[in-house]
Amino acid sequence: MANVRFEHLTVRYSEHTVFSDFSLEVESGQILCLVGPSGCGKTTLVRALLGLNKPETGTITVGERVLFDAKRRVNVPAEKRNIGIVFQDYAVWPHMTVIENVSYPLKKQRRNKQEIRERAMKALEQVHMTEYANHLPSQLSGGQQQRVAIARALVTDSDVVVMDEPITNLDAKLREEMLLEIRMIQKRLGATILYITHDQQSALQLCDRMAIMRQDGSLCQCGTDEDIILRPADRFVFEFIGVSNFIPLCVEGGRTYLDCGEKIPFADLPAGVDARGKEMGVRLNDVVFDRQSPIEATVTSRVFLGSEYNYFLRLGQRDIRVQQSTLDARTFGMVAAGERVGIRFLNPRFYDGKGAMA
C-alpha cells in the first residue's frame, strides 16, 4: 500500500493548458474516485501518473518514492513506475488465454516460471477466475474479461491500481456488480486505487472518498461522499452530482418571489439570505408533494421507475423534476398528469451569478 501525492501539476498540449498548479493526494489503501466533465484532464493526470507524457513543472511521489520531480529532473520510466493499469476496453489478448494474460507482465520482467505461474494463480484467485485459467477471452462474457484486465494489475504487486473508466463498456447488472467485484477486491487486498470516471452514480457508490475537476481542469472539491452531497462546495458540484432543479429569484416591494416566467410568492427563504440576483438549487427527491402548500404545479407526466417515480412538473413557465418513492406515493396518494399539486422544498441552497453559495 502506498499513498499518491500529485503536487503542484502543470501540463500543456501546444497552447493549450490542460491543468495548471494541480495538487491532489490519494490516501493509502482507499479508493478515490476522480469525476469530472469529459476533456478536464482526468485522464491526463493519470498518464502523467504512468510516466505516458511529462508535466511542466511540479512532483509526482508513491509513499516515499518520487517518480516525478520537474525541477530535479526526476522522471522515472514508465515500466519502473510498478502501476497496475485496468483500460475502458479490457486489453486482453484475444490469442492469448487467461493464465497468459496475467502471467505478461511477469515475463515482461523475466521472472522464472515457477513464480509466474504462482503469482498468476493467485491474482486470478483475487477476482474468482482460477477456474477461467485456461479459457480464451472469447469464451468469457464482458464482466470476466474485466476480471482479467483487474487481476493482470494486480499481478506484479503494484503499489498503486489506477482503473480508467473500466465499467463503462458493461451493460447495467455487470456494472452493478463489478463495482461490488472491486470494493471487495480492494478491502481484501488493502490496495489503493485511483478510480477515473464520469459516472457520478459509480463514483458514488465505490469511493472512500471523491475529487471533482472543473471543466477547466482545477480540482473543485475532495472529499467523501457525504461531504459531496450534503455540503457541495458551489453550484458546480452541486449541479455535477446528481440531478438538480434551479429556480432564479428576485425581490419586488421588499417580498421574495419565484421567478419562473411568472412570480411565485417564496415565503421560505432562510434568514440573512439576500435573494437578489440569486438561485434556488434543489435536489429532485427533496421537492415534496403537500397539499397545504401556497406553491402550485401542474404535472405534466409521471414515470414509474421500479422503486420511485420521476415526475415532470410545470411550475409557473418553468419545467422542474421531482422524484418520489413508491412509499411516499402511496402515503400521499397518486399524482396523475394535468392535476394541480402543492410542492415544498427542502434543503434548498442558494448561489449567486458566480456559482458561490450565498
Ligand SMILES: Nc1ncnc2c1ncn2[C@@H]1O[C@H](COP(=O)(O)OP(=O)(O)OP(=O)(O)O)[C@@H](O)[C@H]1O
Second form
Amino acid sequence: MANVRFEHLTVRYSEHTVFSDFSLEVESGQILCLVGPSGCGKTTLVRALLGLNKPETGTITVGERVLFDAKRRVNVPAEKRNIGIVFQDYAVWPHMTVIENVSYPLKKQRRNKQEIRERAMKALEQVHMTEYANHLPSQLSGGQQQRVAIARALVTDSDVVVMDEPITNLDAKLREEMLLEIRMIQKRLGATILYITHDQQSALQLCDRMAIMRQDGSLCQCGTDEDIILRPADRFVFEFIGVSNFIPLCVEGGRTYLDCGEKIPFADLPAGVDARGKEMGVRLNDVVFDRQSPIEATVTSRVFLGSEYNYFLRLGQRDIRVQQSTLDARTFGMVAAGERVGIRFLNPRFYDGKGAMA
Ligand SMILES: Nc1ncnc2c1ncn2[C@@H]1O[C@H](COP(=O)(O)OP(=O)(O)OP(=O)(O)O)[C@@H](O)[C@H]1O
Ligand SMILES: [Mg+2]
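Given the form predicted alone above, what does the protein look like in the form predicted together with the ligand?
What follows is the whole complex; the chain from before opens it.
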C-alpha cells in the first residue's frame, strides 16, 4: 500500500472549472474521507486518479509512482494504474457468481487459472465471504454484495482503494454495519483508502483524516476528526459537520447584545473578540440550561429521542435548538413546553460576514 498525492490539479469541463490548483494527500495505510456538497468535484477527483479524465495542470503520485504529470506529459493509462474501486452504481455484476466477480480483474490481467482461483479466494476470505463463492449476487444481502465489491477492489493487490459513495443505496442499519466492516477490513490489511461521501456522519465514523471541500471545488480543511470538530477552519466547516445555531451579535453603547429581534445583553464575549458584524455559532449540545443565567428563553417544544431530548426554544424573536442528554435532563430536571428557562452557551464560535473565524 502507498500514499496518494494530488498536487496543483486543475480539471475543467469546457468552460466549467471543477477545481483548480487542488492539492491533497492520503497517507499510506489510512482512510481519508473526502466530504463535500453534491457537485463540488469529488467524483471528478476520483476519475482523475483512475485515469478517466485528464487534468489540465498538476501531478498525481501513488507511492513513488507518478501516474500523471501535466508538465512532463506523464499519463499512465487507466488499466495500468493499479487502483481498486468500489462505486455506488458499479457494485457487482448480477450475471456472474461471487467468485467470477472477484476473479474478473485478474482475468483481465491474463493471470493463470490457478493463481486467479487462489487470489480470488484469498480476497473473499479477507471479507469473510468464502462460503458464498458460488452464489449469485441476487442471493446475497446488500451488505454482502458490497463486501464482494470490496474483495474485487482488493484482489489485484491495489496500491490504493477508492470508494465513491459505496453505501449510499443501503438502509441505515446496513450502512452502519458496512462502515464497521470497511474499517475492520482496512485495519486488517493496512489498506490506503480514499473514501468519498457527502455524508459527514459516515465520514466521522470511518476516517483517520477528513478533507472537506467547498461547493466551488476548493479544499477548506483537512485534519483528524477532532481537528475538524473542535477547530473548524471557518463557518462552512462548522455548519457542515453537525447542526448548529447561529445568532447575530451587535454592539451598542459599548455593550454587546444577542440580536434576536430584541436585544439581549450578552456578557460572555471572550477577550479579543470584537462583536461588531459578527455572529455566534453554537452546537445544539453546547446550549445548556442554567437557572442562574440572565439569558432566558421560552421552551416551544420538546421531543424525546431515546438517549437525548431535542428542544426548540424561542430566544427573543429567534428560534434556537438545544440537545440535552438524558443524564443532563435528570440532573437539571424536566423542562416543559411553555416554561422560561435560563441558558448558557459553551464553546461559542464567532464568525464575520464572510464566515471567517473572528
Ligand atoms: N462529464 C462531464 N461533463 C461536464 N460537466 C461535468 C461532467 N462530470 C461532472 N461535471 C460537472 O462537474 C461538477 C462536479 O461533478 P462531480 O460529479 O465531480 O461532483 P460530486 O462532488 O461527485 O457530486 P455528488 O456528491 O453529487 O456525487 C458538477 O458541476 C458536474 O455537473
Ligand atoms: Mg460523486
